[in-house]
Amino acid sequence: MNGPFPGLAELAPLAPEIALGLLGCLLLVVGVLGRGPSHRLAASLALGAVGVAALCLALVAGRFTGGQVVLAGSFVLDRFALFWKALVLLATAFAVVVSVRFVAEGRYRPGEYYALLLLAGTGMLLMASGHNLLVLWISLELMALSSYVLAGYFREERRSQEAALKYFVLGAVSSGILLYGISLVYGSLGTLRLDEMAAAAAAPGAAASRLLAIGWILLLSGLLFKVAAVPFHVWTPDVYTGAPTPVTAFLAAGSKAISFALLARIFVQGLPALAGEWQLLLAVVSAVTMVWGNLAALTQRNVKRMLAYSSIAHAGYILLGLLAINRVGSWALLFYLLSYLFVTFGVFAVVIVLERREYAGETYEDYAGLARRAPFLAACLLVFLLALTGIPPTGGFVGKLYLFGAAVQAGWGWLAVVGVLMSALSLYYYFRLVVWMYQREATDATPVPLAARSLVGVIAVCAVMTLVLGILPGPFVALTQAAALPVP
């Protein structure tokens, strides 16, 4: 490396993270000076920061040479990382846009809110490129700490305070478990780099190490908390219900997606030699998560709480992609999470439109007669519910088809059967909402105002992409195939 600052060349692959993190810190400082920026200016600055990070990502991708490892093996730039970075920036941009009306109607400083979104996005970007267990843990904590504060952003609301406290306490415990697991894996294999871990775990006698077994079990337990898999799901319903709805959407789509990417990076790339052991445990967790998430969702009368349990059930479906370490499973996971991001942001954006005074649009009764009060919203919500159920012609159907097919191909046919049965069961609680929208009369027939154009735009984009992924999945399948981790 030449030039007066040779270290800068090695940092170039991390330009998106550096840009988003620095601009997030700058917005945080500006937000506490005097009255801070107005809500529209703060949102524009945050969206501009995401745009700058996206431009940096495009420049980095243009110079991409494949599997470039930087900073002594701490980070790697591969197609898998580029895919997830693009997805994280998209999720962060959506989170900023759907927050505009919420922040404008709130009583809180907008600069702090948007800065925390950018910092959480920075942590996610670092997670996508992480190639060292300790670096991955630090990146995960940057995302988590920002998320804890965002969950409690309604400082004067008891539910928001409770959500933040539960999320923080349980998240701290899971982080401690994860860190302890990392220390045991390091003590057993003598390295924290994923490529060196894979080689050390494949050595004769390594799989028999009890220290390593305890280490990867603790590692898996800490990560399963982040994806809200049973039995580490207890925080999800309260946090999804108590947190501001834009934050809930960001957690359900962005945070969940990148946490699955982290799971794949560590276990598929770092510990493939132990797949026979961790897959068995993961299969049990997947089955229990699918069953419990769907059964619990059946009894809910709060829509956000129902969506929380639905999110838990979908974590069980997505785990099938990690179990199926084959050519289909390696990219089916990415395709499903791409579809899930659009569907999740679309659903919660509809909830945000119906909200008034911070909490509303939460019970099924709030959706009575929505087809007559707001036909556009009802039609879009119907598309999202079809996708969550797994009904064509939506991306949710195609994603589940690929996931279940990969599971059968990998020898997990019984899990695919459980997934199909639970998807059929989910039809009841998803379409209960459809019945309220199309067959129940509203006590208030006043049309729902669609004045928030940016919010309506996100709903429209998500609905269109959900249908495109279901009708024309070919280009996106090719994209995810190119971005998938190589099969061991």
Second form
Amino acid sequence: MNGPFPGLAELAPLAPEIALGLLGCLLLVVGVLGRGPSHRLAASLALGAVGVAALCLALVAGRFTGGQVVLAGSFVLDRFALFWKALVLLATAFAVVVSVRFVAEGRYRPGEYYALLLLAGTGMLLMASGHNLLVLWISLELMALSSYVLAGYFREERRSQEAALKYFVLGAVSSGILLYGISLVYGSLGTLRLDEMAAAAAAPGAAASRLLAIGWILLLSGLLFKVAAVPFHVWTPDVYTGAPTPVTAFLAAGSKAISFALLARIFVQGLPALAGEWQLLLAVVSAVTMVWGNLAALTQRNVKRMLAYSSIAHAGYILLGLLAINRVGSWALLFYLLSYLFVTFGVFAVVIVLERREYAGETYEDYAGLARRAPFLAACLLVFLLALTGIPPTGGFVGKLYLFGAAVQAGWGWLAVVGVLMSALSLYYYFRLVVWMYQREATDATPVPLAARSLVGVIAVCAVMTLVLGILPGPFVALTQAAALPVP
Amino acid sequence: MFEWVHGLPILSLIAYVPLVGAAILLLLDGGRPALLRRFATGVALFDFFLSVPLWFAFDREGPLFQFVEDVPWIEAIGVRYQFGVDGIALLLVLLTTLLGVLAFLSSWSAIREREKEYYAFMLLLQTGMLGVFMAMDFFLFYVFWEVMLVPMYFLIGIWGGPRKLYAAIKFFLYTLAGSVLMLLGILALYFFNGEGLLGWQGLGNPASFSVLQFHEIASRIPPDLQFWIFLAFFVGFAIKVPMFPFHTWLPDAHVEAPTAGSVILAGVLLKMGTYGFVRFSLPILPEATVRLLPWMAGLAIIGILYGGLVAMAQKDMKKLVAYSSVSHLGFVMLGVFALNPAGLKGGVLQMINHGLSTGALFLLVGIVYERRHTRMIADYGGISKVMPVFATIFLIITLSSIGLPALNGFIGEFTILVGAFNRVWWWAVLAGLGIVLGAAYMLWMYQRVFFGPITHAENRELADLGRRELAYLLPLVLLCFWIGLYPRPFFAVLEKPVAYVAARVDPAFAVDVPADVASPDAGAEGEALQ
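For the form predicted in complex with the partner chain instead of the form predicted on its own, what are the coordinates?
What follows is the entire complex, opening with the chain shown before.
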């Protein structure tokens, strides 16, 4: 802690981030040298990097479990952080694997694509353990900037460009808002450290500060943009449809999950004194998000767009966990996002398999007769759709059960009623896909080639995990309970 | 002779044999439909034979729930894997396994495409339904309750009639909307038992979803909380029953479903709603039950009369039978909400009766439909001349359905009326009108289909019942007579659970069970349970 440069030993807790970041940069450099590595090599290198980071994480997890705050209060290593880091690495690994075929077929350089994925992953890892608003903002930006580029990765496709531009412009605005909110919070509380913030906000009179109120509302708005909650959701459908599908999956599962972690970290740990106020605001946002996301999803004709709106709706459900950040809500949030990770990657992996050209697999018609053409894919997709609807025996059911349970327990009965009715309604648009798969004849009877074995592997793993989380959730519930953010 | 079943996890075996069967079925060669059919039917038959010993090994004098299996499932949140049956569940389990076999047999000729998936879904459905009746843990119950919707959705949606897509999603959406609200009710109970919720102080018990635990705390649930939970349960169960005004999914689902689907739907699925009321709403929420009694009875009576009147106007036989179900289940609900042992006993027995006779009616309609591909009453007439055996069985079932003495329907309806009369006399009077209506629409249909001259030339060539068809109809006819002539064994099984439920909801029955409806020792048992 002496001098501006901390010793190497002090950096040890950041080993996973450092490993992933350095290897990402290395891949970037290798990627532009000459003709660059082959796509296969690049993917293997990226997977290797994730593996190294995972190894570091395991070592770190063994040494730091007590919630140490390190590096002048910038980082915290508690079980909550470790849980999210593991989740992020899993998401990154999945993203690499589902990208393989798309990168192989594309005319773009593989090295930089995977490097950007790794850098986004690094940002997410840092977000998991940030304990200082500025650090959190910088790591969020690292993730966001990498995602903007990834969303526009189909440089020659107009929709991809449009997606990237929209994402970038709106994202930049939201980052600005976020930063402004941070500065106002800093101005009124005099600190950026979450623990000091909590203490300062709890001081008598602090809660009445109008500056602080504007500050946290702006802060909240910036984060709600990242999790795609109404009214900050407008970018989602366009970006989800325009971005390459593996990137969409990464955004929907990884980026969304970690943004929720951030939201929980800042508001539950930093501003518990104002819980009454921000929870009220979140309750309204959650209700509007659930209703709007589901109603809009009903009318979609494009599968990726439908999934985008469904992901908005899910943001609404997940917010319930934050509202009820009592004993159940604290871990229901984690459990739900864990199961959501598998479900989302599974669904998008199926879309990717069906993509023949860059934008196929998007209309409902593309799924006609899938039960005949590829029974395995259809069965897996059925499992994912059941999980999204929240029907047992899937992880989606257990997750929703506890989110709604948490809401009921914490006194948000009306929200829970809205939530369950909306999730019953969601059956209609999810099952529209099932109707096409199982109840309509295929327009072309050619069997879907299960070409990319790695993709099919991801789908199988996700389907199995979705079922395991539904049938034997015990160990995972225990895990998330242990990792839950301590509620003050 | 059947003692061996106590040494086995017999309920789990019964519940999962169809599931395992479905898994094996998927491995079989899809190009050999005969093999698939035989195998699936064999599995169902095996399951039935596995369940029969329960009837003999069940100790009528023994504890309320028997063959109990109880292991922790999700320990972190207090969910247990708890199976067990009381007399009510026992009868429903047997009904399920029996109707399962018959439904499989009836599918042999009716289902001609995608047989592998069909039989797999049917087997899956069996597992779901059996689990619902066996579960003693509310979480487990809910899992089965919902899991079962998926195969049923596909059965209607793939092998159904022309409007199958609409009917299937309507069925699924309706039921799901009801179940998720019920789920909130379950959660409210769970939290009240534990840490408390909303403004209510919890009881601080260890986390549990056990139904018996909820029965235990029933008297300590504050009335307003009971009221809300009752409403949540009500929506879930009433849609399933279906009670007026939640019945609109039923005619669509029935008309579009394949024969076997209709049989299972009417025979077993609808019973889950009434079973839910008896098992959960009444004993867990006694105060709310009594408070809402007039509404419940009112809806039941409206259902009886409305179902009957609408049935009268139907031109389609299947639709007629579907609306008759609304009426019959109104009877069941009336019996249940008479809240006395007679009414409850009659209600539960009528669930079985309805399963048998309506199941049989759907099978019968399916038989002529296979021959003529129409279900319109106007397309028939005079076919008793060409199908005498069919006409006879149809007549027996019709009479059973309208409650002719010596057949099962009479016993059930009569007992229900006794119960209803004891509660509020004019309920019984109004319900009695329903019986008259029932006789009118059923006999009128019978007359138009079977008597008179043969008006359509195609009908002259109709073949009478084949051996397979006889094989799946006769067991039902026999059971109708058995219950009609000698219902004692059935009442004996129901004695205890019914006394238990009645005592829970109305303490008057804990000490003084009316002598006319209970065996001498029922009163003592009620006391012990209290």
